[in-house]
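What follows is a single chain, given as structure tokens, in the form predicted on its own.
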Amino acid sequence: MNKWRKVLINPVLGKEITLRMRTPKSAFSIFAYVLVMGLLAMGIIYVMTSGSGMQSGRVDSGVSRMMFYALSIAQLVLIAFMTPALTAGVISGEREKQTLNMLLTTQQSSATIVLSKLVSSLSFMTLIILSTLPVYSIVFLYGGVSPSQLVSVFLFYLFVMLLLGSIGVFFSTLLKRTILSVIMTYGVGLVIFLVTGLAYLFAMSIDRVSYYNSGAPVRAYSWVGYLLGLNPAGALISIFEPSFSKSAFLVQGSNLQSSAPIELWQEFIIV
């Protein structure tokens, strides 16, 4: 076990590691974002069972798989929050600390130090999402949701957060002060987030409005979907919903069975 154990762990993901998990701030911070997540979860079960709509406030499978889906929606935006505050200082940190010479003096390459910050930065925020499994177990007392769906977005939480951590060390190896690293990734996020998202919503627009005032033939679908494929959240809804892949392309087939070019989280993964 410990001759496995020398050659996963290197003695600066071990530093890290045992560094960010070992001090109150780790467990306070994971307490604070499980209550949120299990307060939002009883939230979103009082609303949807005290509507005039709902007998006797029953919970149905209807209602736990919007939970499910608000649930997954509000954790990919704190993942978005939190993953850059731990990423984006992981190198320019240590050179304000003026110990990244020192650092760079030990048989440990360049790249095993850019790799060994970024683990542990994200190992952490592994962490938190695991501790989550509890909330989401909620919704499997309903029905609703398949444990593979879940399976399947907690997985695209991993991609989401290697992207978003890879581009905060990316930022803190260039940048010098942590200041300017967290806001550059801050607004890479931001445009991944917010900027692709509004660029979809106004290209449909301008699309459907040119294309029915052309007075062109039945088209088999839209260009505009590729731009909501580069959006994470559009990604995970099309996790969710299969067929919300064809309503983003504008898919207008005559065919029952016609079908977008491409799901959107295959896109957002490939790109």
Given for the second form:
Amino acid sequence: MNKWRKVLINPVLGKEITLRMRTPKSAFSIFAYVLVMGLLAMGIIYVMTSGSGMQSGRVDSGVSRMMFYALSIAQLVLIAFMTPALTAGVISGEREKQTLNMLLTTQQSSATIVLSKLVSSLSFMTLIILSTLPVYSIVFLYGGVSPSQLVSVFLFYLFVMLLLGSIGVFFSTLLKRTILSVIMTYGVGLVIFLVTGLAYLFAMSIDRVSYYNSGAPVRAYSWVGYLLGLNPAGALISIFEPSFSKSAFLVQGSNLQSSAPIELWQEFIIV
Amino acid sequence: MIEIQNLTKTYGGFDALKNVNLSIAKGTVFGFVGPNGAGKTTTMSILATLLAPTSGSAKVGGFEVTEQPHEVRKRIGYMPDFFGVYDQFKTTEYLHFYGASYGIPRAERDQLIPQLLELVNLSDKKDAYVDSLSRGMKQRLCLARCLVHDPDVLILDEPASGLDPRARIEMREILKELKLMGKTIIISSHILPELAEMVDEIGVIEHGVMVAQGKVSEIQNRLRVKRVLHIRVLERAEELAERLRDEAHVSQVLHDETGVHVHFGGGDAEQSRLLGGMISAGYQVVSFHEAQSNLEDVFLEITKGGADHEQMA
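In place of the form predicted on its own, output the structure of the form predicted in complex with its partner chain.
Every chain and every other molecule in the complex is listed next, the one we just looked at coming first.
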């Protein structure tokens, strides 16, 4: 046990985890996070079962799948907000607390320090994500979602956290002040989440207009679909619904039976 | 133990260090003196491998700081002028963390840390959170942290700044103990009297230039172009003051209730003749002595004007 501890936990990582878990702030963050997710799940069930007009008034597998999607997208948005907040100050924070110089004169290499800080932040994020599993269990109560889908969604979260976390640590190392680093990380996060999505919608509309105007015969997939592959939300939806990748590439009106050139989540991960 | 040659550091267009040369033997306590912004912290940061010099070389224990920083870090304990602590740690955990960062095994640390806390008089605070310690205690804890890997060289940047007189005395006592342990210590300060008692050598730096360097007494002698003589006579002090103003080598004469103070530019022979002259003129001399110039006077003498430094440098 001790041997493994020695191999897996270096002093910086041990320090980070100890210090993080000692603050009441961490417990509050987890509580607030699970509370938001729980309220969201309850809200969806309430709306679905209120039985007005179109709704059947009961939760069937279709509804629970919808709920799973909604929760997963909400979780993705929360990750996008939490990860920069957790990682963008790890190095610049040490600098501001005037502890960085002493840490740098120890035998720990700069790479060890930076990576340990990234891993400790991400492990905390993972803890938060795992703590939302009970909320997901509500979905399993009603069926409609396979465990493998859940696992792949969680792996996808890990990947997004690693991406945003690395950006956060990068800016935190580069910039002297935490506040600047946080702003830059959110800025880049915004580009990844929002700008790619908007660019897809915009480019797709232009592409369709030009397609109809030219009156060309049925055409294969549009390049515009690749833009959506850069968007985490797009990639996430493509994990739920494999047909989504295909439709993203299709120009409206055309109907090809072949599969999409690439699954969106694959593209996202490759990029 | 420490060799610095032609060390230069430039920030933008500003020269923080200009061709600094310095050599410190093993076991020496070296006082680094100079006004704020003179280049003390820059030099120490370079030695601590935190800053790369623009040109020149700096070696600790024979290892070049830029080429083998890992080896240099094993040999130095660095205490910055301003530092923070991890508030959520207890003092022992704090030392355990740094000990582990230096690769010291747990069993060894368990033995070492009580000894270190004993050395810096913090044994009774071993379970206290670092947050709850006073500034003086934090300063001492930081010193214990520097010692955790038993380095040969201690680089202490203003270790006594912001401490009350009692805490300052405690810090001085600890440093004396470290000197006895044979550590090579570089200590910087802008408050000179606190260094005077314990340093073997001093280096005075100003505007990035090493203005003077050597044993404290040597530098005092070198600088003693003018000595101040304190003379007390039984009577006719005012008349004596008037008379001394016309004497050779005397540049300034002050007279107050404690006696006559003469700024004298001559050597020992001239000084003896001056005394002989006074006695033969019938003055009843009670005391005639040279004022002891301390480090502070030396510092002020060295750094008092631009033209002077050029000569000294």
